[in-house]
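Here we start with a single chain on its own, the form predicted alone, put down as structure tokens.
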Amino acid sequence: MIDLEDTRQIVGARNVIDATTLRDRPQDFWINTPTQALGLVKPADTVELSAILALCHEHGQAVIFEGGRTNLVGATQSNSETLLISLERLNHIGAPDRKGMTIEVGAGAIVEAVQQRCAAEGLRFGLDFGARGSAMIGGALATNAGGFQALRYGVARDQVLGLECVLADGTVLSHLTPYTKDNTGYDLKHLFIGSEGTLGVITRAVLRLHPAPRSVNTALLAFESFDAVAETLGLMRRDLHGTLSSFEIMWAEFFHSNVDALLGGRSPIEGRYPYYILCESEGFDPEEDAALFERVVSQALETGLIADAVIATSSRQRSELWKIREDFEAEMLLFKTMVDFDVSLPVASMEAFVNEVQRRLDEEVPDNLGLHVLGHLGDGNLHVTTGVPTPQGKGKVRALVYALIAGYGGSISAEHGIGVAKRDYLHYSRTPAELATMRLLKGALDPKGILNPGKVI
């Protein structure tokens, strides 16, 4: 175990927080228990971070990296013998390169700040999710975050051109390339993106940008069948000429629960349907785009694919529709002991999977508090949430749902990572050979096992 005084020599006394002070802080946004750690260190740059890791490697000191602390899988869970390293001071945001459509940012840069910096130059950073105002780029890359616009722009991995990271012994790997084509051997950046800080810590990245759209068109669609939902997704991807950016599905129980809580039960669409879609198209010709969007929705209504629809006519109405999808306060109050799942499935299997989860919950966990299902249909990602009366019931629900995921050929984690919450279920999505290879990589890059120990594998 290292002496905190040695870390103060590297980063300065004001950038080290001791164990006693940390106990006044909750573990993270979701876990409201005191933080247990040896201390917390805030390096200012890659040089300081490298020195800290070299010191920790020499002494076999376990470290855990912190970003915005909004992860959902216990990825920053610590104990009294681990050192926390915050990346918040590595928050540099460079000037966007309008010609190359790239930007270089530090791991501590807030996602929303990067979005705003790019928007000011007429550019779009294609990663977006609910925690944009607190999540940091480093954490988003370390967990390979997804979000609302993965349908159009891809997940976090797809935004990265070049990467800098620091290995367990302090070695710096810097390959900050600002171009797409680079066939110079192993593409090492993809080892670290999605590895949750277990192989090395990301410090800087060159991100891919896109022209900022000049129009946005939003609609809430209601459906009588899941088959109609899936067919409409394909139709809109084709007929909207590649401008479809979001296609968010909500099963009726979640939708109406939020409508009751947020809008006093006054649904934007009359009646009750099994499925609701919040879809959005972004383009570059406001008049043409609006006409095309309305025409595509109207045609789907006329053919009976869509049962009912409302197209937002103002930014206020658009925000109201998105609030139904994004607000989870009512759900958190309903499911006091929440059991939530972030999974991927083939679109063709989703309806059967959800129906079986509902049936099995009713049979095997009859005191469940309901089932909320929503997700990013265009990339196969569903968020499935239920609640049980006491924490003792969570394990049974997790085992039930993850086993079903395996049976449907899905993934137990679509965009939130593994951390500790899903570690014991990883075998449902990965073969023994894959898990052995992961351990081989971990042993090679972190032979003393000091980086985020106990996470992922």
Second form
2 protein chains.
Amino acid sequence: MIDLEDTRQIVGARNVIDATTLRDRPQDFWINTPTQALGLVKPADTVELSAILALCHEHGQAVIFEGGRTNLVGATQSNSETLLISLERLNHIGAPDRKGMTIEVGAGAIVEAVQQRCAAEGLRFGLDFGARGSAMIGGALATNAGGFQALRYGVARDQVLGLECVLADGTVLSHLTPYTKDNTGYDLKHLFIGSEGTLGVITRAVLRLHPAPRSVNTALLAFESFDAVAETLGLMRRDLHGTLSSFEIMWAEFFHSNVDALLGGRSPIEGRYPYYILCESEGFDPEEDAALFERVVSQALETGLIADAVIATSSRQRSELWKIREDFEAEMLLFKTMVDFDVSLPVASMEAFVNEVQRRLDEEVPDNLGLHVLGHLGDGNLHVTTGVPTPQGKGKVRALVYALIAGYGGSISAEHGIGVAKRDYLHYSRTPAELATMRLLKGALDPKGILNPGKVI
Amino acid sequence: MIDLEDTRQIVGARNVIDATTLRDRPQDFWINTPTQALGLVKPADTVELSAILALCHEHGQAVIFEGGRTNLVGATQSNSETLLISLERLNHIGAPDRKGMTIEVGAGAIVEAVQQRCAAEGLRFGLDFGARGSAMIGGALATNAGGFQALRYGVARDQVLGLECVLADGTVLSHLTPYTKDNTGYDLKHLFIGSEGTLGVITRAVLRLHPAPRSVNTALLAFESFDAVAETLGLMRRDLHGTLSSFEIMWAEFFHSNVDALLGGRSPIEGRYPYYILCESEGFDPEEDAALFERVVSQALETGLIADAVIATSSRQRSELWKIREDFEAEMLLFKTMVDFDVSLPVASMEAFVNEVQRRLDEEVPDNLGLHVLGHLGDGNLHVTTGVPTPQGKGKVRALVYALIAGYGGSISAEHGIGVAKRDYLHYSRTPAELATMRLLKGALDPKGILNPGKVI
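Starting from the form predicted alone above, please write out the structure of the form predicted in complex with another copy of the chain.
Zooming out: every chain and molecule, the one shown earlier first.
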């Protein structure tokens, strides 16, 4: 273990928090136990971070990186022997380059602040998710965050043109290129994006931006069958002239639970259907886009593809529709000891998968508290949640669902990452050869295993 | 060295070509010397390829992978001691999944065949470049090809959802996932895409598709200043409602050389301007898109941003305009001993960069035969070509231009890769720390150095 005093020499005393003080704060947003760590260090920039890592590498000191601490997989879990390193002071947000449509930001910049800085210049940062107000760019890239706009702009990885990171031994890898095409040897950035800080720590990035849309059209759609849902996704991707930006699915049980909790049961759509879609188009011509959106929805209603629909006519109504999709308070009350899954699978397999989960749960975990399914259908990404009264029940549900998702060729983590929470289930999605290759890379880049030990692999 | 007979046991005698027979064919499309190699092996599938590599690995046998053999950086150069492995028989093209908008293809599938298979289903494969009729998917992914549509759909890397590849020792890494979101540990696919077969060989991929556009509008624009060009790019990205698909720049010298050669000097635009742009929009509403395209071009003409413009009114005229951009016969005649560059740099630096290249060439290589500059402006990618009468002159020009591009923070290879041709210049774009990290990865994944030795690093 290093002496915390040595880190004070690098970052200054006021940027080091000792173990005792740390116990006053919870581990993260979700886990309310006191933070246990050797200390917390807040470097000001890449140079200080590099010096800290060089020191830790020399002494074989394990480190855990933290950003907004709102991840869902225990990615910042520490113990009394690990040193926490916060990226919060690397929060520089550059001026957006309007011609090149790029922006350079530090790892500590808050996602929402980057969004707003770009919006002020008529530009769109193509990443958005629930934790936008707390998550930092470094964490969003390290976990390859997904969210609501992936259908249109891709995931976090797809936003990155250039990257700077620091290796375990303090080596700085800087390749802050602001252009799309760059084939100069191995693309190192993609190795660090999504590896959750286990191969190196991201310190800065050049992000790709898009013209900010000028129109938004939102609808809630009800469906009698999953086939009709899938058909409508294809139809909207083709017929909305490339403006489709969200296509969010809710199975009835989740939808009505939130309608009951938020709207006193008064659903925006009368009756009860098995599937609901919250879809949104964003374009550049408010009049034309609204007309097109209405036309496409109306035609699908007329042909019977969509059973019923509501198009939001005000931003208040739009927010209300999104709240049904985004709110989780009712679910957290309902499921108490919650077991939740963030999975991907081919759209064509989703209905069978969910039905099988339901059936197996009812047979094998009869005390389950229900099943909520929702997600980003356009990305093949479902969030599946249930509650069980006992810890043993939780383990049973995990084994059951992960084995099922493997059988459907799915991914056990679509957008939340692995952290510590899913590490033991990684083999359901990756072959022994893939896992061996990951370990090989980890060993090559972090031979002493000091970076986020126990995370991912 | 292995005994070629052992490879016949794996792939069958008719799929092995011996050294003598190989000498009857040129090395590749560009290099007309006889192919020198231990032999050429054509595995039928991943299993056979894996067995061949396991054999080679055991004996430390160097291998070179080949696809369409139309790359521009000597990527398939072999010698009498290396074994060639062709991917041509892995040419399976699956049925496009219309709902999921994906297609599974083998590494040997010809790019154009994949494009056509998708088009037949109303889908678009987002990769297109000059060598579409010869290049194979495996090569296009291994070199992370770019081309004409990157502005809209990204480069080769961006088309890939799932990948299968084989490591040096024959280990098969298969992760053929058909969905956008997948955060299950390290993203291995991006390590192999763009590494030019030096870390493993790509055998199969699941590609992302897009709805096929139903309209195309093409214009040739003339500009008085580079600033106006850059301004117009931003304007079109915003105002064409996301339909801009190409924005190709030609400096006057190249443009008029092709106008002279192809059209007998009768330019589609009267007079002579310093910059020409071939731009294209592709959308989903032929009437509305044509009106919008005309409106945006007209307004830019009225404000004086664009000096002159021609909008193609027929597919014949469209082809004629594209031919001015795509044809290189006149250039090859003009420059005889040609030196060409494929570079990226920020759009804001391009004008200064080209002017400095011109000035330095005139001062330091006064016998240069002229300077052609063109490229994919929207991607920050320029192709710069000159001719010099002597081999020493070529070396001088390379050193001069690469040093300049490094000074502008540019990339010495935007879309053609490194191969053997640019290996000695890689340090102009990558730091010693990056190069050391690349070597570390190469050593970890191919410890005996048998995969495409001498390529990239």
